[in-house]
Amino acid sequence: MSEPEVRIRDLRVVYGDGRSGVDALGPLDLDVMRGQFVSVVGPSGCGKSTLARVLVGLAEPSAGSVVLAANERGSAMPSAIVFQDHAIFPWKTVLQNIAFGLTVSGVDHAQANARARSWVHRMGLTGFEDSYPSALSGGMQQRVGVARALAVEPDVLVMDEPFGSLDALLRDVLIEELLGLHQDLRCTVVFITHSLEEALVLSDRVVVLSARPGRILADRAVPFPRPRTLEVRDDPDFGSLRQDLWHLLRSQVDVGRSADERAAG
């Protein structure tokens, strides 16, 4: 068996110090193999976004380890992240936003722009190269965010609820686009979401976290073959797996509510 692209061992994240510290995540052990698409679901406040931030170095573990094989290979860009709120620069054009990570990593201006233009075309943004984010719809802004992350060719792409603020129709469109991108690129993806439907349509595995501090309750393989389309939702096994995972999540909502009530009391 090949080595994992992501190796997480005994990971814990605690916010604050001493008795006032809040256990946000863990302990948690998880492997993600190269080329896998793994979704992480769980109730609000369970540490999903904390996990995403740790994976890309925006937060530090309080204990345990997170190892990306790309770092051991000396990769130029081990990871990149796409946020829910787009997080693109309002003062930069579409082309400048997509090229930003490339220029920061030392790619010369002409090559960075050429690669950025190829992603403009690939993400359906042709004609908007010189537009600023304020002129774009939410869906187009998120396409810019995805393009900026993928343009640097990361070994691991982390996506933190990237479709959470979009309406249902636009979400479906972007899910279909992401299915196609993953099929073509075979990149390793860790996808944070509240939506079981998103997770099951997109993923090879779905990891369910408990109420805070997030621990792994279940790690389920998704049995549907690739290439995959949204029509997979019509498969009877899709509904049955979704229901099974929903019951797990529902139980954790009650656990989290009880813990909050005890803390308040």
Second form
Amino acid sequence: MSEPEVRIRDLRVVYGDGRSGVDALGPLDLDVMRGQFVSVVGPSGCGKSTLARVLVGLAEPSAGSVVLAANERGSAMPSAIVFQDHAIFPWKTVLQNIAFGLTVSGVDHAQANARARSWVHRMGLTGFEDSYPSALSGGMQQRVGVARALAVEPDVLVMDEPFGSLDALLRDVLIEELLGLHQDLRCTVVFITHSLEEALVLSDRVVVLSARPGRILADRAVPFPRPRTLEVRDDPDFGSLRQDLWHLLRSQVDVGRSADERAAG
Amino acid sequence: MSVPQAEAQGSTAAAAVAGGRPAHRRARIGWILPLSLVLLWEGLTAVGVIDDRFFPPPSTIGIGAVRMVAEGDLLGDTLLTITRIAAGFVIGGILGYLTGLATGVFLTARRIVEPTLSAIYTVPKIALLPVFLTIFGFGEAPKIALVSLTVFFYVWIYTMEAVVQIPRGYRDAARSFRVTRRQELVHVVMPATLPSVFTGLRVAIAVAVLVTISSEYIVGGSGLGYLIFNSRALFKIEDAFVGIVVVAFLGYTLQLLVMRIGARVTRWHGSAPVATVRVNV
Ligand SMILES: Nc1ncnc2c1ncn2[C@@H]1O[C@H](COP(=O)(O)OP(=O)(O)O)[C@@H](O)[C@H]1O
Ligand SMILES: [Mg+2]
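Given the form predicted alone, state the structure of the form predicted in complex with its partner chain.
Now the full complex is given, and it begins with the chain already shown.
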């Protein structure tokens, strides 16, 4: 059995300290194997973004450990993230945005541009290289965000509700594109979402978190073969899996609410 | 992957055309009011409603300007005033920008200096002129120092507030690529704050004109401020009005210049630097 690409042990994150500290996440144990696409779903405020931030080094574990195998290998960019909002820099052109991660890691200008350009084409952004994000639609902006993260060839791609602010139709388009990308690249992905449907269509595994502080309630394999399309949604097993996970999630939303009511009362 | 052309809100070229035309039209509309006032003034003096001994008509002011240029002192005074404004603007602008970045980025620095600077900020700068005269003597130094100080405060406050208000997402995005602090400054903090910095610079240049003229007025000797004051004292009302008109043009031109440069370097930004501004001399 090979080493997992992401190895999380007893992870806890607490914001602030002492009695006023907020328990945001954990304790949590999770392994993600190389090339695996894992979705993390959970009620709002359960610590999903916190987990994503820890994975890209934007937050520190308060206890426990997060080990990326790529770090041990001395990889240049062990992980990269795609955010929901404020994803891309409005003062940089599409090409400059995509090349950003390469530029700041010291890749020389010509090579960074060449690699960014190939991502421009791959993401269907040809012709918009020199446009500023304000001239792009939300969907195209998010493609730039995905390209910027993938251009550095991260060992683990972290996505924090990347399609959360797009309309349903556009979200479907981007989900299909992401399925294609994962099929080609076989990269390890940790995909944060609150949509069970998104999680089931995209992933090899779906992890359900409890209400805050998020702990693992369920960890289900998604059996549908790859390459996949959005049509897996019509599979009868899709419906029952979704139903099953939905009941779990729903119980947590109620837990969260009654906890909030107690806190307020 | 599909190419969703229809999704784009329009090419940059189309956006530039759409954004450019109304701006030009707005600029033209802006000339209607001053032009009407000039014509009204001319007309009312011609029929004798306005006393032209105290309010010489625009035509007389125009002729006066030509005479003053020929006599040789108007251009010299204008140039001196511009030099003082420019020197103060550059010195104060650079120091204000650097201080703004530092206090914006470092919370501790902000906590140390903010109360003091905020207290000085509310003092009308022109009230400090006597102090500066005592410190710097009667040469160019006190005037330029006063303008620099004024400009410094505007640029400092606008820059600091802009740094503090950068959405956290931009910094996080940069940090997720393990940037150094220097890279974060160059790639995020400095560009993100440019629109606000230019709004600050625009206010600053307007106030710099005001402070320069006032200090020339008070200190005397040379410059457009002195010219206006001195002409009035000698009952050369016409010459005083020439000075006032030149100052108005100067203020307008300098603001326009700053705005044009700002629009150019923040082309990515949807709108032009804000027009409504707070002024506190
Ligand atoms: N910087 C922070 N300081 C204090 N509390 C925070 C901070 N960030 C998040 N939290 C709290 O931690 C909990 C988890 O937040 P988050 O990870 O953003 O949840 P999710 O992404 O699942 O909605 C929430 O209750 C949130 O209010
Ligand atoms: Mg979140």
